Amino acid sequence: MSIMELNGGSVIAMVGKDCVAIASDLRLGNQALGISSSFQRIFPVTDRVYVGLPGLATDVTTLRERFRYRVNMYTIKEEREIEPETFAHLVSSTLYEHRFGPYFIEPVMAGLSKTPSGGYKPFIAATDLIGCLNFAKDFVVAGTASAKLFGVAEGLWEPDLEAEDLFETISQTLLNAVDRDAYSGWGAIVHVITKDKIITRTLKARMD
């Protein structure tokens, strides 16, 4: 068994038209033993950036606080909010610093970047456990159900989805994928980030 699969859990991020969505399941387990059905893996970084942390549960807590500290220091020094691309590189460098004794986490980032014209552009990225960045224009996945998430997302995702359609697509992708993975599931949470607001919804899922 891989240490990445010990606590289970999966995260997916998807791009829409002027919006972006990130979702995860809520199960915390010890291999096949279920421990909690309300474990948070997705955290707000700013009003326009969210990060999902699938992997070892103790490292989820550690990295959440480490990123919070580093983002706060950036905000104080730069006197502005961190942009999604900058945050992605911050995540990458934080993980790479620990490459010889890595955190067992594969972060997924989603947000809206400001364009020079004043508009917003969707941004998603993911890294492996030592910080190798993977930028995408459609979707990124991580966690124990990632193979299933890839398969369902390939079939359901379309370019330029509106916020409600994007919510429906990412929800169906996640729920159908975690049903086929013993280490993920037990409910899900979805965040849809638009330029005006953030829509957060909790979904019911199979509990077996």
Partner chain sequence: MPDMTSLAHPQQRAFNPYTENGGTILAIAGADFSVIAGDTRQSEGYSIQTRYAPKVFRLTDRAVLAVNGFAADGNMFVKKVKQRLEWYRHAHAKDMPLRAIARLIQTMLYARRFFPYYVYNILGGIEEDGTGAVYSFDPVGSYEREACRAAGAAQSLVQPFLDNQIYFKNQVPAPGTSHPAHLPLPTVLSIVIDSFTSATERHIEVGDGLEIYIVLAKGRTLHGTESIGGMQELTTTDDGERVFVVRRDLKKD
Contents of the next structure:
Amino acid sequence: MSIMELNGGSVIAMVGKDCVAIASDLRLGNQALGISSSFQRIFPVTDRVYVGLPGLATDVTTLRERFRYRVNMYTIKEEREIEPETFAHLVSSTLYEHRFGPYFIEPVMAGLSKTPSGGYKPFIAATDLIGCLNFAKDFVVAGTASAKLFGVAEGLWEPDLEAEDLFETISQTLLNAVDRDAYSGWGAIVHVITKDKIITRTLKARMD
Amino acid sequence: MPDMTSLAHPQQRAFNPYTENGGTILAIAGADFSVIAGDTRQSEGYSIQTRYAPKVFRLTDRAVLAVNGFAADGNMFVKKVKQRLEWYRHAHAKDMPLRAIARLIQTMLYARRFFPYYVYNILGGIEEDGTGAVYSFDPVGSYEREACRAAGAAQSLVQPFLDNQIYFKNQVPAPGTSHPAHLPLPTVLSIVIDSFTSATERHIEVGDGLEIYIVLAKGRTLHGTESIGGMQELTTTDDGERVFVVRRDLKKD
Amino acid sequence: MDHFPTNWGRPRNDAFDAYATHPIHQRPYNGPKDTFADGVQRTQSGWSITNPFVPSDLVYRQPIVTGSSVLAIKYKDGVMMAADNLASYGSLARFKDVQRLHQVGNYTVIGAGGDMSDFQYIQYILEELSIEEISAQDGHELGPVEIHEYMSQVMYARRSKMNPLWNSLLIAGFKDGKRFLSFVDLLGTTYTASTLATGYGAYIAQPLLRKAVEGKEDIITEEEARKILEDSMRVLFYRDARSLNKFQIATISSAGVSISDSMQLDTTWSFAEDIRGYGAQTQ
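Output the structure of the form predicted together with the partner chain; the preceding block shows the form predicted alone.
Every chain and every other molecule in the complex is listed next, the one we just looked at coming first.
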């Protein structure tokens, strides 16, 4: 029995044109037994940064609180909001502190970062459970359905998708991937982050 | 650190008669055609043994078999299936029908229930009623007829993509319309090619080359698909089903 | 994801230790658990001598006196194969004048890595086969294609009896104007390619061979082919601890088969003293 597969769940993030999206299923399980179909594992960090925490459910709660604490400390000390790049490194170093007794979480981050000219640039990243960062230009995936997410995303994703098209792409990718994964599914939620609003939708999914 | 208890009682391990040779296969059935494809890389561990080892084989003018898993078992299995089909030809003076080949394959696989052929089989072709068909098997012979199936190293990458693009899973048709039950050949070929380029991108055991077999029902033409580069006809008779193969490159890294 | 750092970076098929450098009971197994191998249940005829709970036909066999890499490439006029003259006993360089390239019939050479006694048995059965074929006097001669098919069936049959011939074989030949080069191993796995290498050669020499040969099979001359193989054998001698600087090259072309006398590799070791941890250290 793998600890990474105890509770199940998957997260994916994608880059679009001046927007990013992050999505996850809502299942919490105990191995094959489904426990909850409304388990949140994506959390807002700032107005423009979201983090998804697939993996061991108890560590989801712990890490969410840890990140909240560290982001608050950063905001107080720096007197400004944390940028997604900075947050990614915060996540990475938090996980690496526990290099030989890790949290069993593989975080996925999505956000818009400020450019010097005052615009916004899409940013996504993911790490493994000990904090090895992966800055991808297209999409990042994690969780029990990661292989399936990779396969579908590689087939559906294309560059420069507008917000609504990106929503459709990430939703289709997630739904079709988790439908082939026994440990993921039971509902899904999508967040699309644009420069002036965040679109959050819960999807109608297969519940078997 | 060597385990001291195991030194005291030498633990004996059986010779492992199996290995995995990577690669992926896939088949899609149309209304009056069938497409069966596989990559041509053969690997063991992190080594590429060869960039060209076929996994897809023409059995008759209306049946094509794709085998994936342990290559030595796969080659032996195809050899034995071909032998049985030849005996059938000698006894009945005709080619075995597709659904009969499917049952033959299940019997041959189950005959080795306690020392299995470590092979996933996908059989594609044309049924006696002229419809395109795909049969998929597990190593010990469980099988079913389907419209599409992926197997092998990148099964988990390709199958959900096929669910979406072939079965239109999670797609809602516009009001008053419905999804097509069967897709046209050019669409199917693009989906096959996209599936393999995606699998090659994300799976180290997939790549080098792609072989796509196309089986056409009696009287059906390729219309519109002749222009595809590197297509070659393999048909042996001139009044029945027709078999074609398309060979393409995949990334070699 | 495997979370145990001690398992990282190991070959995925750790069960196959081509050189038997670890005694079997000490060898760590880190590969994936193969449910198929574990699921194999066979009727047994007796029990192991050392462990009465293990059926005798499941006793783990291992190679004893072993040969290392065999290399082969296609070139303009035919095929060329190389193997050194060493047969090791574990880490001991036991026999240093062993021929690992063997001619079969008039068109084929077979080269072997792995267990040398099994290889001698293969030579014996191929000799019997050749005698049978010649006795028929029907004008048929065994070419490389036939030898390959025969060997692949023998190797697969023996693995299916759970009693393998512990070898990796390369089969090279030239008949009816066609080059032939193939691989067969103890599992009955077969394949062909324009460059082939067994044992450590598959890791060390194969990349060099592919770079030198792929796409140039019809251009490379005999001299160039010999140089490519010699250079690869030299690299193997530097890096493979179970290799020897004495080797042979077999050439198979329209002119027939010729296996060279043993040759010495010219090697340089002056660089060694510059490598920290290799020669005498100044600091």
